[in-house]
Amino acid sequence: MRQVVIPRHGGPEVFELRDAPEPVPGDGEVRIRVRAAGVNFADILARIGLYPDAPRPPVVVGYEVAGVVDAVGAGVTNPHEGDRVIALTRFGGYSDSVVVPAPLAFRFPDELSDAEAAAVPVTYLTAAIALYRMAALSSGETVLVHNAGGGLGIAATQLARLRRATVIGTASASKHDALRSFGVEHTIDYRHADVEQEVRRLTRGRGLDVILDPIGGPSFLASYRMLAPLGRLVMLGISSMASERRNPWLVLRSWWGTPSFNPFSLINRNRGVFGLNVGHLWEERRALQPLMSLLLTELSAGRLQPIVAKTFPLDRAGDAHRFIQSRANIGKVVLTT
């Protein structure tokens, strides 16, 4: 099989395509031909060595595929040789070839291509956790997505909008009129405008029940000033520690500027502040089963419908890298086989 890998730390330019052993299942387990992987932060952050959950070069990162199951492993019994699958992967995903426990793959909806359906499993999985489950957010509500113009983003706003929530969201002007038609009902240019005036403006001086912050550092803080009574705080990465390659003003910028929550503070202005980590939940299958069954009626039935920003073949993983570092893309950018 094919696989990109990254040989040392550093920029785009590292990936390698090299051959490996084929993988075989083992009890439990699927082999799936993968046609399509989604590329996320976390795989950037490994390739630059700031996310610690990674292995130690040489690594294959990625998190999450779609494919055809080719080969089953013993006592498995869904899903089936020749279904159509996503998967979630804890790395390797950057293959032409994965093998997963059968739980964590998922026939997918005919509908859905498969560069749309690698979209599918980190992002809307980790929005429907924060909203869904987090934050509990109810009809009415007005939650602010930062970076609404990136997969995640989209996913978020796209499940705010089932629970009839009011979506604002953060991103360079150029994106705007995007968001506007994916359902974000007031856009803020984070590059130009002042995001706190601009948020008191919007709710009259509340602030905001739900916010979703994949930045970190100092927008933590930032996020934490604009909630309102019961307003719920969401992190889901540190965004602002990567660059090309490793920068050490930045990771000091973000580590230093990363706010602690005085526990006080919670309690006498009624607030909640949650961390997410969708790769540390693989495990939890009891709890991550239901939401990704509830994510595939919803894209079964058209309600939500993934945005793909770009495909790059796997050989390109580091132009793909590139792309997103370069914050262009209104959606998910997927590598493909």
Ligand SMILES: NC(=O)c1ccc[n+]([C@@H]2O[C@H](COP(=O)([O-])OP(=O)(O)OC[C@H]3O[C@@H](n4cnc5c(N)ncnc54)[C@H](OP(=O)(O)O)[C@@H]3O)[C@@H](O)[C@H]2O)c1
The other form holds:
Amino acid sequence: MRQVVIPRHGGPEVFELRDAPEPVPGDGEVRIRVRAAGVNFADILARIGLYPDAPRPPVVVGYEVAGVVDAVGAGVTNPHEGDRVIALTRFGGYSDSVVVPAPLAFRFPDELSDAEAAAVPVTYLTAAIALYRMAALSSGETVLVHNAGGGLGIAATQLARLRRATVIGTASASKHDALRSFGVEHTIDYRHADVEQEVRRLTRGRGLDVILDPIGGPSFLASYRMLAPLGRLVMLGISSMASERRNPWLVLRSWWGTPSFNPFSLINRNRGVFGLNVGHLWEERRALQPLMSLLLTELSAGRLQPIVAKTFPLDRAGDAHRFIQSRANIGKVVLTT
Ligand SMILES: NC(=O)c1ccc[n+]([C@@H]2O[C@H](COP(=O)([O-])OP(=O)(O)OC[C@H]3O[C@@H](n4cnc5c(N)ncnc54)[C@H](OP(=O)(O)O)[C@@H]3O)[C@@H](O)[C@H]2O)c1
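Please give the corresponding structure for the form predicted together with this ligand, as opposed to the form predicted on its own shown earlier.
Once more the chain from above appears, this time first in line as the rest of the complex follows.
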């Protein structure tokens, strides 16, 4: 089988296509012939060397795939050989064959193409955990979705709209028309406008009920300041540390600007702050299963619609990373085998 390997940390040019032995599913595992693999921002951080969860190089990254089960290990009753599935992988997704524990593979609706299916697992699960479980978003609330034009941002916007919440989205200005077509009510060009001032104006000084912040560094504190009473902030990432290759100055500036939250401020302002790393929840099947079932039902009914920005062949993983890092993607970037 073919895999795209990161042999050392560095820019998008480091990827190497290599042959590897076909994996064999063990007890309770299934093997998937991968047709499409989702690209996540975490893969970029891993390539740069800023993702502590990732194994040291040489490493094959990739958190999610869509494909067909072509072998099952002992004791597996579901899914079956021949089923089209999406699956959560803990690395290794940039391959044309992967082995995963059977409970991490889910049959997906026929209505979705392979690329659309590969756009689902990480972004929709993360957004569902953040909005529905942690923040318990309810109808009529206002949520700020940062990077609303990306894979996670669009999933979060769709899930928030499903709960009849109002969405304010930040993104590069070139994405704003698309964001409005996805249901974002107000758009902010967060790299040029004063986001806090804009939010104050849009909410008439009240602030926001829920904020999803994958930017990190000083942005967490700015988000905290924008919360309304009973507001919830979900901290999701550190994209402010990312550049084409590791930039110690950027890392230090972002690290230095990362706040600690004072319990007395949380109490007296009636605010909540959550942290979320979906990659650490693969074993929490009792929490993941009902959310995944809900997502698959809504996807089947067409109430959720994955948006694929662009697909790249597996051996052009570097170009896929360049495309995301140029901030050009509206939707999810997917590798096809
Ligand atoms: N905690 C979790 O479990 C979890 C799970 C999934 C994703 N995330 C986080 O959510 C964020 C979005 O992830 P994603 O995979 O869906 O990616 P994505 O949003 O599809 O793609 C990246 C987009 O982020 C924006 N961006 C922000 N900082 C950037 C930077 N330094 N360089 C390039 N682009 C930057 C750009 O859009 P604009 O500048 O136009 O907005 C770019 O188009 C990432 O921070 C990721 O780590 C966290």
